[in-house]
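To begin, one chain is listed below as structure tokens, in the form predicted on its own.
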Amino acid sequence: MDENKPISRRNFFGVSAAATAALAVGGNIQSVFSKETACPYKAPPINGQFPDDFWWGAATAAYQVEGAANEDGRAPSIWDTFSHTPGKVVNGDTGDISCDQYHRYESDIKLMAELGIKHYRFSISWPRIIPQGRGKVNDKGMDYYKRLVDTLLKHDITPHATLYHWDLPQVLQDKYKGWESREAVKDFGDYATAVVKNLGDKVGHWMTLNEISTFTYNCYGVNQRTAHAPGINLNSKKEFYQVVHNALLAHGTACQAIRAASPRKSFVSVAENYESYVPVFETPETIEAAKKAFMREEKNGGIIIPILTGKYDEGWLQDVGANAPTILSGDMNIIGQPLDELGFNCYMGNYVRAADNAKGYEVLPFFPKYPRGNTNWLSIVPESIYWGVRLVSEAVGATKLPIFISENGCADGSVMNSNGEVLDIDRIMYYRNYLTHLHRSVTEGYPMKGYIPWSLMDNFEWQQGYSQRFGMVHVDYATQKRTPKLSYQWYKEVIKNNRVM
């Protein structure tokens, strides 16, 4: 695959308020979005709900769920390699059983069923589908998918899958360690090809790459210790920067590497938990910064600013120097490949105001007991699903880029009771204020086509192993028993009434 060789199937949608929209804000906004799948303006719906063709699905991943780690030919990920290593995970913790959905995936798909959902979000396996991470595709592998696939579609449930959701082949690792060359870039856009060519005819929605900022940030660091696979400690901030570009890259081949290989209509998306910048007031001049913040800032400007305009964000670049990567010609028109639609994983947000200082604006600290969802990191700020929505139209111009919500959800502090019951009542919390806000983006006439909760079941939480659990289905490990828990059957309520209950 020429990895320099843009897509040509595909026709750039030119708006011009968008464009002039973007350019005030120093982006490019002609990789946007693809004119096919523009989403059109609907009139908002009426007494609270959602339009009659929104998306309400869930999403898992792969080594998260699906177990089986030696199973069938599949070799190690980077992920197997940093949960066997000890001190790594609590307790030890390792997805070599998980929630063995592959071989229970057909009864989690009627659980599917029952609660109503009508799209499911998973992922691919890299090491299952080409154990060595480049070369010969792995029969087995590719069978397990087909038939997941299949069941789904039995049950009217649309596929939703992604690429690679962090489980890179751990030879690619050995081979010239991952995402550091521009080598796993190619291999990528080749496991991409075989994967689409074998499932194109029945997954029509594709995602390349979960969150590049999760597992790059959290697992390259410089003079840190990191909190993910593969654990990588460099030498440089550079050096960092350009292990993103290559993900970035890897991203843009993967676009074109599904369009070139699919054998019918095919939507490309990437899901990325993009920062959304909320105004602590809704000020003419507070939006402001919360548009400035949202296109300059450090996992903005140098990841969805470029998958979203072809270019890396002006202020971003002043702002990591010389540390910025190193860009060969043809780059960016790689990175900028037009999306049909966008996935946006959220789960927090960021408060901003306006300030007197270079940038126009201040990004406010959280304070060490401001609500947060069962874990440390997960700081509850409802807003932001909206502001994330709206500030993709408003900061970059994409007005009419469709978005769904990819992942949102937290951890439940709930136990089981003794009547078998897990009451989580703090997740249906949470999701109700997010989906209230979500619902918002919907009455203002936002791109917004569905909601993808993470996740569906609990399941093996990466650095967290089995100890916090963000599904709406407990899991006993011990015996792999499912039982809704109390969000569930909200959530099931909530599809049913197509609005927010």
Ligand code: NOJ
The other form holds:
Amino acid sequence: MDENKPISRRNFFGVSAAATAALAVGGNIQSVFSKETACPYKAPPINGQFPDDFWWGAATAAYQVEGAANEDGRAPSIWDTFSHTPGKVVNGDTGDISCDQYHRYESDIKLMAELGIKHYRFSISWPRIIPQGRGKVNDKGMDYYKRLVDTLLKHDITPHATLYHWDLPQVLQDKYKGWESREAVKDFGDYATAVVKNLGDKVGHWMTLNEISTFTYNCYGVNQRTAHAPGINLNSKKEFYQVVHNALLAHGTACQAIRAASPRKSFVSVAENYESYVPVFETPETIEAAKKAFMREEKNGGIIIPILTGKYDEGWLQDVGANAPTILSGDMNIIGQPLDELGFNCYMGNYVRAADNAKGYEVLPFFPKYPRGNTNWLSIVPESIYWGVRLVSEAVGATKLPIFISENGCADGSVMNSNGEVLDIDRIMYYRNYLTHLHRSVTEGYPMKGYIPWSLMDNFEWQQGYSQRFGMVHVDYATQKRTPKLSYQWYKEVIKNNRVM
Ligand code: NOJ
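Swap state to the form predicted together with the named molecule from the form predicted on its own:
Every chain and every other molecule in the complex is listed next, the one we just looked at coming first.
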């Protein structure tokens, strides 16, 4: 870039991200332009471009888009039961029909191809594949995913499959209380084996579980109501951490199962919405505080840290004390199976500062009117995407582990106008800001492989039903008509130009 030329609108984001990057690594703006940074990674040219092989994709999940809840031998999942229970989901919505992708996958894939994505993240429905939770495989269910994958490949779109996106077969909940039992670990491993044996010749990228922290923290309360299926009230924190421990074991067991069953080189990962900690000022002591918080705080120290290191964080163990899960011999080895890549579901983050207390940091509270857009739980923290990547390298030490964004998004607040358009400028603002900070991680040479935002299309948003729309494609649920929103057009430009637009 010619430093003497005025900065065009198109270049602005690349420059501002790069400038922030230089400040972060203790340099100054001049050092960015001379490409000198203190960062240990080799910095690619700073020109706003993503690498040529950067993945651009989009994500969905089975219960949220497929519909066909009672077809071809599929049995109910805990979400079918939950959504059919009055009062659990807004407007009594269910995933019975949803976006009907089970029948409309071909035209949905055309929309993907038109958008230009080369990566599609979807999930496989356990109760479609093994309706009884364990035992016999339902060939008709498997055939659906074979058709889906073949059609993706025909359009030159790489499939990324998640094995568990929250739709546990109801029968296993009834039989042994689902994730409260270690029996679920074995059954999940067997299900993973069945799927990979059947699809592993065509699918190379596998995510074991989606957001362990959400499907434990949102589903199992201790003396409190929970918003997600199966909505269980436990008696103690100890029981709760045991549920999380079982989910971690299921992850590790599935990693082993995928590798054993795959007929080709597989890329094994987990899609986790681990917490990102943003140093409120980028000074060395605040960055140190962010690293400490990243390792120790509730949802990280007990989930992503054991996954990445094979150990619960020491500080986290101190914090949970006698409530820590019972760990059997060999468990941590299973949990800490090496990953080929890591999926980061990034929606929000936390600001941190250094503090003169035993932990050495303080997580700053969000005030009621902090910017949240149309998603009440989502505090908008664009820097979290960068720090979530950098801290895996710097706090955990996993400097070589490739990371990709497996989700990122927000519900828009726009409605279709009289011209039939959805002008979701709030989503464009959100994506652009997060992508700008993601680009910074690329600029600084962190192993960032790609961006797979949530979501391709509006879909069943769990306890919010169809009342919240996270898609780049609008879905009219009465007619199943798809209408690409303005964000779809924006993302198409991003992909075409391989840069933040
Ligand atoms: C994360 C979950 O994986 C996905 O299923 C959900 O729809 C989005 N967050 C938005 O809430």
